[in-house]
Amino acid sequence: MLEVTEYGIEIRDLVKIFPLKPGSQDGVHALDGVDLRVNPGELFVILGPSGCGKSTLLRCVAGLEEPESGEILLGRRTVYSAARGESVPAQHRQIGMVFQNFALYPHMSVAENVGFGLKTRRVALPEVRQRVAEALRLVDMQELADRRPRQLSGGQQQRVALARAIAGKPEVLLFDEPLSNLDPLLRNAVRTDLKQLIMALRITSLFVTHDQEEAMIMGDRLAVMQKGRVEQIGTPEEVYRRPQTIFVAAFTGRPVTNLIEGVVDLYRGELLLVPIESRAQTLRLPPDLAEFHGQRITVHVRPEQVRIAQGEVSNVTSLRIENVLPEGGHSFVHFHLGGPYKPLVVRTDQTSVQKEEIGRSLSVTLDGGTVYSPETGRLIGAFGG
C-alpha cells in the first residue's frame, strides 16, 4: 500500500555510513539524521561545502546510494524504508537528474541525446519523438535539434541535460551542482533562465551547490549542511538575515561577514562590545543589546549592518582604516580590531570612505546582527535592522 505525504519530497530521519575500509563496523557518517521536507513544485536548494553530505543526500533519492536507515518518499509514493526493507530501484523512481558534468554523447544530435533514454526503455517511436519536441520546446531549443554537442555554448548544452531529465516526465527533479563548469559570466546568465524554466515547469526540484550566492538566487527555500546534518532550513531572506547557527552566519557570509566574540560592557553610558582577544579595541552596540551585559557572546554583523559615524572620533570605538576595496557602486572598508581577528569590514557607498583614508581612525557602530552562544554556537537573540 503507498503511503500518503503532502510534500512533493519527504526525507525522514536519513543515516548513510561509509565504511572505513571493507567490511568494517566503523565509518564516516555523510548523512546523520537528515529530515528534510520539500513542497511540490518548490524549488529547494542544499547548500554547504565539500564533504557536508549535500551531494550523498541526492544520490539517495535519486536511488544511486542506499542509506542505512531512515525513509525517502517522493510525492505519493514511499522510495526507501530501512524498517520495511523496501528500496525501489533508481529507474523506478520517477525522478529526472542533471549532473555536474552534462554527460552529452557527442556523435549524437541534439534530439537524439535527449531522447536517447526513453528509446533505452522501450519507449514507442512516436511518442518518442512527441516527448522529445516538447522537452525542446519548453528549453527553447527546438530550433537547434539536429547540431552536435560541440557545437552549442555551455548555457545550450546544459538547456539540453534538462530537456533530456524532463522528457522521462519526471515527478521530481535533482541537479547535482549543474553551473559549476561554466565560466562566472555565463553561470551568472544562466542560472536566471534554469531558475525561470524550473519555475515554468513546476516541478519538484531538489538542487545542490556550494555556491551561497547561487542558493540565495535560486531557491524558494533552502537548507543549510554541515558534517552530514541540516544545519538550518528557511527561504533565503530568513537564512541570510537570521542565521540559526554560528557556521551558517559564517558560510553565508557574501562576500565576507563579521564574527566577533566578546564581553558586553558598559562605559560612560555607551553599550560596548569588548572583544576577548583583542581589548585594546571595542565596539558600540546599540541598547536593545543591554540585556546581555556582563556576559560573553559572539556578535554577527554583515559588512551593510555596520554604520560608520563620519566626523565623530571616539578613543573608544574608532577603529583604524586598514583597506579600502571599491567594487562598483560601493567600497569595502576594513577596519583593523588586533589580535587574531579578522579586519572588521563595512560596506559604504563609494564616495563615503576613499583609498587615501588609509591609516585614519574613525567610529564604528553595530547597527543590526545576531548574536550567539560561545559554548553552543547557537542563536540567543538578535538586533537591529
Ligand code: ADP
Contents of the next structure:
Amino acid sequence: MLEVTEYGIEIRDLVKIFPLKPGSQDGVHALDGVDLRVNPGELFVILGPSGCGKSTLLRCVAGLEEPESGEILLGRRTVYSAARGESVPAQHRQIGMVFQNFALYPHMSVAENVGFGLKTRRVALPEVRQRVAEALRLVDMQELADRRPRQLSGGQQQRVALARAIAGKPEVLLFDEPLSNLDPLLRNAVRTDLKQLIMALRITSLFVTHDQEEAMIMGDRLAVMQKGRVEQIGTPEEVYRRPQTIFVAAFTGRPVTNLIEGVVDLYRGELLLVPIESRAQTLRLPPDLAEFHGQRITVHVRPEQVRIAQGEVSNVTSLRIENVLPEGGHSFVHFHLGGPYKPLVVRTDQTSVQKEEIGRSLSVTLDGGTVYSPETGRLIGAFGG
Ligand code: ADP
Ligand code: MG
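Having seen the form predicted alone, could you now give me the structure of the form predicted together with this ligand?
Expanding to the full complex; the earlier chain stays at the top.
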C-alpha cells in the first residue's frame, strides 16, 4: 500500500535502542519517540548536545540503522514502518548524505569523487558524466573538476561533498555536522555559502548540528533534541524567544543566559523574586507575574533583555558589578546575585558600563523573559517583549 504524505519527511514515534551488550534487554534509548514533519524543500535543523541522538536519527532516515518502532515517510513513500514490517534498503531511499569529515577519496579527482557512487550503482557512463557536470555546476566547482581533494580549501571540499550528495538526484539531503571540522573563520563563510546552495537546490534537507548559533543561522525551522527526545520545534526566532523548556532556554543561550530559581514574594507593593541560592539578593519582577505570588518558579532572562537603569539606584534591585567583559561592539556585565558564583549576565553596548565600575552597584530591570516550573522544567508564563 502506498501511503501519501504532504511532507518532505515525516517521522512518527521513532524509537531506536542500542543494547548495552549483544542480546541484552537493557539498552540506550538513542531515539525515544521522535516525531518530526519537514516541509518539502525546507532546510530543517536538528540541534542538540553530543549524544542526544542526532546522528542516529539521520542514520535511521538513511536506512543505515534499523529502528525498533515507528514510521518514516520520505516524500510520497513509506520507507520504514515497524507496524507493517516494511524497511526500504538504504540504496533505494534516494538520499544524499554529507558528513563531518567530507569522506572524499584523496587519490581521486573532484569529478571522480562526485561520480564514484553513481558508478558503483552501475549508472551508464555518459549519464555519470552528465550528472557529475550538472552537480559541479550547481555548486560552482566545474573549473576545479580535475583537482585532487588536497588541492582544495576546506570550503571547496565541502562543495565537492555536496556535489557528490546531489549527483544521485536525491529526494532528501542529510547533513551530519558538516562544518564541525572547519576552523571558525572558514566555518562562518562556508555556513552562509552552504545555506544559499541548499536553498537554491530546493531539496528537503535535514541538517544536524550541536552549535546553536549555526542552527539559528542555517534553519528555516529547527528541532531541539535532548536524550533521544524532541524538546521543541519552531522557527529560530520562536525557539530563541519562547523556549518551551529550561533545557532549550539554556542550550540556546548565546553565549550564556540567565536562569534564576526563586520564590515570588510581595514587598511594599513590589513583586520580587527571592532566589533560592541567595535569599539576601532579591530581583524586582514585572507586575505581569503577580499570578505566581507565593510560588517557586524559574525565571529566564536573556542577557539582552536586562536593562541597566543608570543613576536611579533602588534598594530592592540594585546589584553589584562583579565583572565587565568587552566583546567587540558590546560587553557582558556580570552582576552579583549573592550565593555561589552564578552572576546575572547583562549585555550592554560597549560604552555604557566600563571596567572601572566593577564593585559599584547599579539597578537593573528585567524587560522580558519566560517562566518555568522548576519541577517539570516546562514553560508556565512569560513577560515583557
Ligand atoms: P549525537 O549524534 O547526537 O552525538 P548519537 O546519535 O551518535 O548522538 O548517539 C546517541 C546515543 O546512542 C549515545 O548515547 C550513543 O552513545 C549511543 N549510540 C550511538 N551509536 C551506537 C552504537 N552503534 N552502539 C551503541 N550505542 C550507540
Ligand atoms: Mg553525531
